[in-house]
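The chain below stands alone, shown as C-alpha cells; this is the form predicted alone.
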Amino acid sequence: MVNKIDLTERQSKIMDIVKENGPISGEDIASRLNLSRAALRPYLGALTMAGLLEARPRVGYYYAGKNSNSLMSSNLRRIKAKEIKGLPVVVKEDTSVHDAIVLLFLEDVGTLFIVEEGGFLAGIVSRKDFLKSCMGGADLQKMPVGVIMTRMPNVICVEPEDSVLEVAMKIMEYQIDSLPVVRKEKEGLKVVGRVTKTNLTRLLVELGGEA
C-alpha cells in the first residue's frame, strides 16, 4: 500500500501537484517547485518506479491510483536489499590512494567502502573522489585514502531488511551509483554488502521477464 512508503517532503509536494493538476508535464512540475528539470528528474523517476505516478509521452505525469498495487510495484516492496546485495569491496583508512585505485580497477567497481577494525563503516570513496585526487598533483602512493573519503555520518546507507523500492528511491534521490548495506551493531554500522544500479537493473529485467 502507498502508506508503507515514507515520502520525502519534496516527493509529497510532487504527489500533491500531480493529483491536483495531472496529467501535467515535468516542465510544469519543475516550474511550480522552482526546480530545474535535471533536479526534478530523480524524484519523478523514484515515484514512477514506486508505482505512485505514471507517465505517458506527450501526455505527462498523472496519479496512478489503484495501479500503485501492480505486480511490479508489489515485488519491489516485497524484495529486500539482502536478497540482491553483492559483496562489498572494502579498504582501511590508511590504504594509499594509489593502492585503492588499483583495487577499484581490479574489482571493476565504482565505489570503495572504508572500514575500521571489525568491518564497521567509516566512509566511502568514489571514482569522482579518485579523479579529483589525481588532478591535485599529490603523491598518490603516500596519500591515505582517508584524506579524500566522505566520512560518516555523511554516507547514505541501507539495511538488509529495507525494500528494494526504498533502495532505488535513495539511489535516485541522491544520484549515487552504490549504497553500502549495513547492519546496526553496538559498535557501529557493520558493512555486510552493497547494492548498485546494476543490481537494481538486473532485478527489473528479471521481474519484467516474469510479467
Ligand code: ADP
Given for the second form:
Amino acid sequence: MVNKIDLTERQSKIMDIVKENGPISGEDIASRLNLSRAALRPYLGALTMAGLLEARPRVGYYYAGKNSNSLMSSNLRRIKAKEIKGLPVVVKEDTSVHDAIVLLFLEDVGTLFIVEEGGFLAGIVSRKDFLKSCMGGADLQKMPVGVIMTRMPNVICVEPEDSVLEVAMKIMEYQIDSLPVVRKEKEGLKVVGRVTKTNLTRLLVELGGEA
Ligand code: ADP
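Complement to the form predicted alone: the form predicted together with the ligand:
To see the whole picture, the full complex is given below, headed by that same chain.
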C-alpha cells in the first residue's frame, strides 16, 4: 500500500505494546522489550514526532489512532514554513541584470529577491525574467534588475508561522518555484527566508523515511 508508513521492527513492537496496553509508561514499555529507558527514548521520540503515539505527563504513552493518510495531512498542517525555510538571496533594485545573473550562478538558486534598505521586500526575479531580458538585446551591464522584476504588491509571500500546506498550495496556485518568507513590520515586509519546491521535496523525503 503506497500511503502506509513502514515502521521498523522495533517501532512496530512498541506500537503493538502501546495499542494493547496504553496508556503505558516508558519504563513499562522498556521492560517489556528488555531495553533500558535510555535506549528506548529515541524510538519513542520518533513515534511521538510522527504523530503515531501521544504522550501525557503522569499518564504515559497511548496510541494516537491515526492512519498514515491523516498523519501526513496533520504533519503538513503542523510543520511551519520557518522549519523548512532556507536563506534568501537578495539584491538591491539598482543591481545590474548582469551582476544579478552572476549571483544566481554563484549562489546556485533560481530566484533572487529584491530588497530595499533594511531588507524590506521590493520584488522578485526568476530565471525566465532573466531569459526575457537577454532576448531584448539591451545592455545587461546597464539595465537594473528593478526593470525586469515582478514588483510588490504582486509578490506572493508566506509568513514564518504559515503551514507547509499553505506554502505548497500557493506554489501550485500561482505556478511559481519559490516564495519569500516575510515578517510584517510597519515599514513593510521584512524578508527572513525563502521556501522553494526543493524544500518541500526534502520534507516529503524526510516524512516518508521517518518511520
Ligand atoms: P522560472 O522563471 O524559473 O520559471 P518561476 O516559475 O518561479 O520561475 O517564475 C515565473 C514568473 O513568476 C516570473 O516572472 C517571476 O518573476 C514570477 N514569480 C516568481 N516567484 C514569484 C512570487 N513568489 N510571487 C510573484 N511572482 C513570482
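Definition used throughout: the rigid core is the maximal C-alpha set that superposes within 1.5 Å between two forms. From a predicted model like this one, the values you see are computed outputs, not experimental measurements. Residue numbers count along the first chain shown, from 1.
Comparing the forms between the two forms on their rigid core, the Cα displacement of residue 167 stays under 2 Å.
Once you line up the core between the two forms, the Cα of residue 187 stays within less than 2 Å of where it was.
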